[in-house]
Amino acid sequence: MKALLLAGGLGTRLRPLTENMPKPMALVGNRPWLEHLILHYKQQGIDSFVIAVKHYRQIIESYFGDGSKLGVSIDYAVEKDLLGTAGAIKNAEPLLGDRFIVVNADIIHHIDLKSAIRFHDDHDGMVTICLTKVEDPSSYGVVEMGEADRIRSFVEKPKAGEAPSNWVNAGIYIMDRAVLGYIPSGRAVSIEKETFPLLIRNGSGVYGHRMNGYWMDMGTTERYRQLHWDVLDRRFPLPIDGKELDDKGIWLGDNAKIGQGVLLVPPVMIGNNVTIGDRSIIGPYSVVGNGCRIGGGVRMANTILWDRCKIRSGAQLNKCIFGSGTHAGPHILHEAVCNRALEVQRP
């Protein structure tokens, strides 16, 4: 079985840190999401991809090229014109098989793969749509459910206190091939408002299967923030680089250079080849990329750097994400966001 993963989405509501990058290959914990994406399905026995590009795609084809540096085989399916979750899975109809995983790339996700190709089969249905419960469904496509699974309808971003239900559609589907019939190719076809309303009224079987495990959508940089403490806490099983120091929530990458009387304050990550000087305190809630320069009495906490980052010294950090590249100080910064080599100063 394959999966596609739909990475040609423009990422705006990231901005400004996927101005130039697909939001895919935005960092979680000094690696790519895809990446990270790409091994957990590898983890449960899916070894053959194919990834839906647009956005920066060379940044994508460039990083993973056929696959072989993880072990797995990676095809590319290029949209000319974005063409909607429907139309980007129509697109990739000559590279996909009888039955097939179809993925958001940019959405969160840690779940059982196996037990959601199981729910497949075992309803014989021509869709399996992944459903994770929410607190507040009113950003999401929520699905109204019927008997034994099945789907009845969607529920488009439902105001307050107006939703079906709190499950809502986690941007992960296993279809078979058929499905591919109802999609008209050549434009831009919106899976949720077009190809599932269809399907449900020619009773062709849309059925929901209920997963567990972890799920965000990394839609803002609150969230993106909130992710990573998830990460740093463990309620993401997320691998991080990088030793852990007496198990105390401190991640120290290879050839890492702390300065004399630094503090680490857990849990903080530090990736590969980071320099911090003298008497700096970094953390709580911190990640600094790989390669990152920090100067000496740099207070950091709730910050995520990427990688090669450069912080003056004498500089404060709090709630401020960086992008790779980015030189800051030395000054006061709060909820600062920067995806640029810019000098990042208090006006």
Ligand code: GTP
The other form holds:
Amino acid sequence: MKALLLAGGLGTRLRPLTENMPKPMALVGNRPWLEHLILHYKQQGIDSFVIAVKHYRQIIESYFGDGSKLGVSIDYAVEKDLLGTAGAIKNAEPLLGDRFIVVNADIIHHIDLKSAIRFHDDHDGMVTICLTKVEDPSSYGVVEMGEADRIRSFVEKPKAGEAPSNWVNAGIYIMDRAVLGYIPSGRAVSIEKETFPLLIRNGSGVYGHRMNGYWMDMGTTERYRQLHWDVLDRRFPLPIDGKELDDKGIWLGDNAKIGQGVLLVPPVMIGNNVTIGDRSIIGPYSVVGNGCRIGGGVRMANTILWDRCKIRSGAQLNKCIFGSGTHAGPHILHEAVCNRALEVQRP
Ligand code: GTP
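Show the form predicted together with guanosine-5'-triphosphate (GTP), please, the one above being the form predicted alone.
Then the entire complex follows, led off by the chain already shown.
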């Protein structure tokens, strides 16, 4: 079975990180999430992928190519204009088989695919929508369940106390090809707002499969940060590159140059080829990307640096997220989210 990964959206809520790159390429534990996603599905027997691309598609295409480096095959369905979550599926029609998996590629999750596919087979519907349980459903598409796992309706972003359940659309579907007949071509179509409600009205068999693995929509900076705390706390068991020192929650990549008197406060993850100057205090809850250069006397907590960031001596960073290649001067920054060279000069 093929998996179609939807990765073409603009990622507006995660700007500025997504200003010049697709959201699913955001680094999680120093690798693009999309790579983790493909490897997680490959581990469960999926070796053929279609990626639906648009926004900065060349970044995805040049990173993954035909997929052979990851031991999978990858085709690309390219949109000229954004076609929305259902339009993107329709656009990929020539590349899809009789039954396929569709995944919103910005959803961080682990799934037991075998059990989801078995559920789809057992229910004989046109679509299985994977569901996840959340504490606060007010920013999601909440399902109202009918009998025998049938989905009766969706309530988009319900007000507090008005949600019919805590089960929400997880953004992962198993579909029969017949669904494509319900999606008009040549215009933007939303799967959540148009296609699923249409299928439900027609009684086409839309079922909800309750998943229980880790799930997080990384669409906002708050959730993107939380995701890292979950990785570092091992609530989300994502493979972490680098060696863990004495099971202490300090992961160190290759060729790190750590200065004198540096304190690494767990949980903290340091990538490959990182330099940290004398007497810096890094962590807790921090990730330093590959090739970052951090000066001396830097204090950094709850902060995520992507690759090749340069932090000047004396900087103090708390709850910051810096995209690849960001430069920060010797300043005190709190909750700064930056992308690319942001060298702030001392007056
Ligand atoms: P926001 O602008 O912040 O809402 O982000 P988004 O539109 O990129 O993501 P959203 O959560 O709305 O979409 C879920 C997934 O579908 C993401 O992985 C998007 O990349 C993808 N997606 C959304 N719209 C499109 C589209 O028109 N075409 C393609 N190919 N993918 C899309």
